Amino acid sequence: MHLTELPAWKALWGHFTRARDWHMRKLFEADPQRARTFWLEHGGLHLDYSKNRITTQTLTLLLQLAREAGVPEGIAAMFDGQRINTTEQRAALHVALRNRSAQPMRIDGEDVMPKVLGVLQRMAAFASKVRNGEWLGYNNQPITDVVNIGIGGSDLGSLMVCQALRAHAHPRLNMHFVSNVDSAQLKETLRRVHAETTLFIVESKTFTTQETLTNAHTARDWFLHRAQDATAVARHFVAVSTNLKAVSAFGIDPSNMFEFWDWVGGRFSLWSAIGLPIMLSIGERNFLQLLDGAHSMDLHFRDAPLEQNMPVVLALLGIWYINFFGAGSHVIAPYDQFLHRLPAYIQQLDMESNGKRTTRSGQLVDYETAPIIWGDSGINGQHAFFQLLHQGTHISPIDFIASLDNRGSLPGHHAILMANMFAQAEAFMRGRDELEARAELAAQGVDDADIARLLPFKTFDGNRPSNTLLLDRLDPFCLGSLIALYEHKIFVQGLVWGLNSFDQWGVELGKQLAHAILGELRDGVAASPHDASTARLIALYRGQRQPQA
């Protein structure tokens, strides 16, 4: 049945009608206990929903919402390693990645466990002799840089874990990542590196995408300039791929290719060989405990009832802001300097699953889906984008994250910190009306006239809708629960909205003009059909083209 022909579609649309005039100001004055009701804990995780516009009825035809659509169902289709990855026909198995039980995962009957265990253990084995300094590179130096060529999936999860666990780093590793094909990324690495003491990691599930690959080269051209010997190309590059013939031309010794496989989707591949350099930078130890993280909340998601189930809770809430409220947006603020790549992370993840028209089934939709996800450092987001959040005309739901664990920061900087994040949230939810700020203007000598003329600008409505996601600690094992709950919180609103989240056709078509358009621009070969603006946008550029060196 289509989604919006449910039963519990229909009920919450009647139920909006009543919701949309809520205050939660008054949803807390009446209820004392709210903040209890609406709390959960797992993995480590602490989540407060209360600050949501809604009340236990709100909930429950939420909750029955899910059921009708299937969600129940489309879990348990996950774990078995169905291929629910319709249009490209495979199996959706990341959750097999972090499974380090003796429980078999299967697609088609095949269990997969023997696999990915198999190149967990030869990802630590490399891992261990490049951190003991074992692994020497042509003139006989230890590593010292780790440079990670990729892009998308294959860059942007290791990047933010790897930033995110800095504090359990390597001392003597420098790690580094190279995804834009503006040269000035790489230029700009390589500066800081030194052929002798670099390893690469060329992250390419084909070998053959086109960015990673200029960059790959561009680095190995730069190398052997260098070295001035090929053979010490194997020394100094690895890969993670499944293109053995293109990895051995390169010049990688093929023991050096990790693979993974195609039931893993580039933005859930991080837990994968792609995490190649996350055990490089934390070690197998802090890497297993990431992946018993994330496996933590892998079984609370498929077992634990679904009113009590972080992810579904999360994904319920925000299909009623998306879809009732007509909220086009989701704020990711972290309130933690090493998480402050999550957003960017989140946004890949998200977007790239869920930002689809079409149903599983071929169908147009004729509702919202996945909404733009954005965000920043809390703290650096009080002092620039906040400001439309509190007063602005948009309804931006905001999912503020920290860790309670101060150790390692500076004496008195964690409780600021912590101080603004829960007062930004309760403002967010309480406002400030007319009579408290014509009573703080009073209470500073303001006289009446100007009072008058200020409190337009000084009241806030409040009344918008925020998560607080409190971790135990950060690190490797509750980064990874959080991970996967942002992980299996999509999937949830990919199964409500009846998407695949699994594929991303919608960037297939820029890189195939991008193809054709190159040819014109670098090799001069008879420009093909375009509109008037790309063609006069192409001849200027052939016409201010500057000859390469």
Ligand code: G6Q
Contents of the next structure:
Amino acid sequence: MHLTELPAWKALWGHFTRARDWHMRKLFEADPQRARTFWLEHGGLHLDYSKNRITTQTLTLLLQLAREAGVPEGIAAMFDGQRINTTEQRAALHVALRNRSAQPMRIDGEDVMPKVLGVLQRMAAFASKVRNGEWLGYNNQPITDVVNIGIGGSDLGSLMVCQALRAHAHPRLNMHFVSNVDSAQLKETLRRVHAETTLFIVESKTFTTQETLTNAHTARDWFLHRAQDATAVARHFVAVSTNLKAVSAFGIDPSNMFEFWDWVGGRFSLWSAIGLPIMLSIGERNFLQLLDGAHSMDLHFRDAPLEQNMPVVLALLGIWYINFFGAGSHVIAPYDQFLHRLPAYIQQLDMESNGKRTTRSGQLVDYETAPIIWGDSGINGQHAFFQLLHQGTHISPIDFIASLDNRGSLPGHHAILMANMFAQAEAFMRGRDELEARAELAAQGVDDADIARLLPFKTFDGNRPSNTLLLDRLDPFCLGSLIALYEHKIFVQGLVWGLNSFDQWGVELGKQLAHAILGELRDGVAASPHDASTARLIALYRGQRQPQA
Ligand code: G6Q
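Cool, the form predicted on its own is there; where's the form predicted in complex with ligand G6Q?
Full complex below, order starting with the chain above.
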């Protein structure tokens, strides 16, 4: 049945006509148990979702919506290896990548676990050689720098995790990530490394991505210019791809290729060989911990009843705001410097998965889908964009994320960080009413006339929803669990909205368009006519590049 026809959807609209006037401050006053009721724990994560505009009845109705929309069946279909990526006729079985139990996971009857574990072993053997200095460059020196060349799903995950787990990084290996075809990034990186001690990892699922292949060719030319020996490439270039033929054509020895499969989506691929930079940086044991953390969240997601299921609950809270309150965006605010790339990572994961308006059956939706995901380090955000979150006109739910453990922080710092995060979440919930604002101004000695003038600016509505996610510590296990939590949350939202969360036709369009115009920029022959604006921009660019007559 169509989403908007479901009984729970209709009941939620009825419920919303009352709920939109609730203030969370009152909800907390009315129920001292609230922080216990709306609290979940799993996989080293503590989720406080009590600062949301919900009651137990809201949750009951949302859970009913999940059942009516077929969420339990969708979860089962994913774990069952069904081809749930319907437009590409593929399974989405990234959960198999972190299944290190002996349990088979099948696609069309074939157990994928032997090949998953096989690649994992090859990665581990390779990583161990590089890390312990056995893998030598062309003049027999150990590797000191690893340059990952990839973009989108072949970049963001490894980059984010390597940053997040810097505390576990190998002391000799400097990790670099090059994604932009703007040569400034590659140039800057190559300036900092030496050919004889650098390992390049070319990561591309398709091995046809223009940006990645351009950077890879330029890096190889740079390398050969220095090594002056084509056979040296084998010691300095490895590839991660599903496309063996293209990797060989590029000139990388197939024995230096780490494989993954079409049932691993780019943005879900950090657990596969795409995570090779992660394993090089943090080592096999820590990489396996990362997988174990995700696997633990997978089992929770598959088996926990919906009302205790962390990804399901987070997904439904999102739906409550997006579809009923009209919240168009969602903020990711990590209070941890090492997690500063997490917002960008979740942005891709969410917006590329559910940024769609056509349902699996090909109908256009008549409801909102994925929110705009944005954010940055929370503590920096407080001095920048939080103003809009406190007093602007948009509702933008916030996920506050931090680690309970201070990782040997310098004295005093971690408590200040956490105090800020808790205070912000509290302020977003409570706001500051006129009485409180007036008392504060009076205490500062402001006279009555000025108090009256300033009051409208000094009051805060509050009632702004947030989730607080605390990690026991920012270690590989908890991070794996956190990432899998978001993957599954996004999948559940896609299920409720009736979307295929695993294709990305918008990304494919970008790849086609650039190819079409490139020929024109280079030799002036238009493959197809353009609108006047595009034609003029192209002409300006070409004119700038022609030698002046
Ligand atoms: C991810 C997307 C996209 C993809 C890049 C790189 O889910 O499909 O971000 O990862 O476009 O693609 P390749 O890995 O094929 O180079």
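Bear in mind the structure is a predicted one, so any value in this text is a computation, not a measurement. Residue numbers count along the first chain shown, from 1. Basically, rigid core = biggest C-alpha set you can superpose within 1.5 Å across the two forms.
Comparing the forms between these two forms on their rigid core, the Cα displacement of G283 stays under 2 Å. With the core superposed, P72 shows a C-alpha displacement below 2 Å between these two forms.
In the core-superposed comparison between these two forms, the C-alpha atom of G152 has shifted by less than 2 angstroms.
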